[in-house]
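So this first bit is one chain, no partners, the form predicted alone, shown in structure tokens.
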Amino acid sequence: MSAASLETLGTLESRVRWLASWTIHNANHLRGADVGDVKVGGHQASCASISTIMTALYFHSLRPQDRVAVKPHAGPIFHAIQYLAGNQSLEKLQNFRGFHGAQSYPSRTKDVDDVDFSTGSVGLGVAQTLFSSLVQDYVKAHGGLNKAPEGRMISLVGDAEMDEGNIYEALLEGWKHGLRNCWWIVDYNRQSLDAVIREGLWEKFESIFRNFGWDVVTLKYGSLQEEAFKEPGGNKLRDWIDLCPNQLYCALAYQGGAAWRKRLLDDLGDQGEVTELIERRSDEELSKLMCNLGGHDLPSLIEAFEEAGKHDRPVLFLCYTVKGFGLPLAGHKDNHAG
């Protein structure tokens, strides 16, 4: 992909993230403020963590025949994308979570912007995509598709959403019936409403899905990080990232460049090359580097989606992200609803 195209996608991502955040902020702090309306909630951090993934999908990788189940807490990102595409109105965004406004969770019956799957219940959209893919195979086997192309059934999943038992019941059924054309994309931001995700959970996901015949694509490092790893001392920085506990990584993402620098130099200082790698970067550059995880890197996402699009096997994408990415509350322990 050309540099100009990536720049355009980056601009779209920024606008989508801003519009989704504004939609929630408007509903809670601006609309009805003079009459003391109660806050209606929303999930700004959960939206921000998946903004890059949804930008790569909707503005580059999706085909007309593909269908997507958007994770419930990313509804405002979906509405923002549809607004930019001309399929959602400003009035409905202004009335988000209000009567006849854009719905908190994507709804086929209540939203106007062409929702593929209603995902109001956590975990429901994930299972729907798997069974929809099996139904598509059944319809094709009975001549019902005619010459229409097969679509890919895609679910955007929160990492804590993977706790839902119906997901694993569906996984077993998919294995029984030779599942094809199904992608599950996990927003692995490692923070949920009530806890930081347990260490090493990604290894369990990899093992479970591979045992059921899925391809597993882990997007942990962004292109900035990959380039830094090639510098002298970069291998030590990579090792530090791999060993860093989830809770600490989230906290440093919130605290910013100076905190990253202090912690990295405390842990890796006086080691020559890696110290120089860190010191060559300003606080802003260092923060950008450390938050450049695979789920926030457009080139990495697009390359992974294009490669997986060459076959019809089911794929689990495990995308490392920062919850609240691009917002002042990124990584904060209370960023879900506090």
Ligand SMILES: Cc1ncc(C[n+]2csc(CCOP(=O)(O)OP(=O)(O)O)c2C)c(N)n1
Second form
Amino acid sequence: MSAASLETLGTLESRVRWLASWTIHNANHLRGADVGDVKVGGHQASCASISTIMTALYFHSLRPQDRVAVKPHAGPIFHAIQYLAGNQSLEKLQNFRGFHGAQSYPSRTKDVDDVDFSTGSVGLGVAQTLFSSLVQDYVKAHGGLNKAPEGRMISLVGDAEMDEGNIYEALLEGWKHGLRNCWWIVDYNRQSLDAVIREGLWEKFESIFRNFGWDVVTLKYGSLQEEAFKEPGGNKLRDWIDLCPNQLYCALAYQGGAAWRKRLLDDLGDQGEVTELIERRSDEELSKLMCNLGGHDLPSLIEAFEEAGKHDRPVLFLCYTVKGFGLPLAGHKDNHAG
Ligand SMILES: Cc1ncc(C[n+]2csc(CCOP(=O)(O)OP(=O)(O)O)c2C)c(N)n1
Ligand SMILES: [Mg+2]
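Please move on to the form predicted together with this ligand, as the form predicted alone is already shown.
Below, the chain from earlier opens the complete complex, with every other chain and molecule after it.
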């Protein structure tokens, strides 16, 4: 991909994130200002977390025949993307969660911007994509697809959403029927509604999914981080990231550059070249580096989707992200709805 295209995608990503954040802010604090703030709700942090992934998908990787189940709390990101594509109106965004406004969770019946799967109860959209792939195989086997291309059924999933039991029931069913053309993309921000997720969950996902015949693609480090790891002392930084508990990573993402520096120097300051690696960067650069996880790195996402697009095996993408990425509430423990 050319540098110019990448830059354009980066601009789209920040506009999508801004528009989703603004849609929610407007509903809660501006629309009813004459009667005081109204608790309308909406989830800015959940949206920001998945904004890079959805930008890569919708503005680059999706084909017309593909269908997507968007994790419920990313509804505003979906509507923002559709707005930029000319399929959603400003009026409905301004009336988010109001009567006839854009829906809080993507809805096939109430939204106008071509939602593929209604979501809301976590877990349901995930399983639906798997069964849709099986149905597509059935229809094809019975000559119903004619010459139409096979679509890919894609689910965008929260990491805590993976707690839902119906997902594992579906997994087994998929294995029995030779599941194809199905991607599940986990927004691995390590935060749920009200907690930080348990350490090492990614290992459980890896082994469960491989066991059921899925490919597992983990996007942990962004390209900025990969570059930094090549600098002298970079391996120490990577080890630190790998050992950092989820709770601390989230807290530092919230506190920002000075806090990252203090903690990194406290832990690594006496370990040679890595000190210079840290000190070469301003607070802002350090914060950008540490939040440049795989799920916020357009080149990594695009490459991973391109690679997986070469075959029809089911794929689980584990994309490390920061909940609230790019917003002042990034990583904060109360950022789900607070
Ligand atoms: C069946 C069901 N149970 C509970 C909820 C309440 N709920 C909303 S979001 C959420 C978890 C959010 O965490 P995660 O899946 O990690 O999403 P993200 O961090 O991306 O916001 C839960 C349990 C729900 N929507 N549906
Ligand atoms: Mg989460």
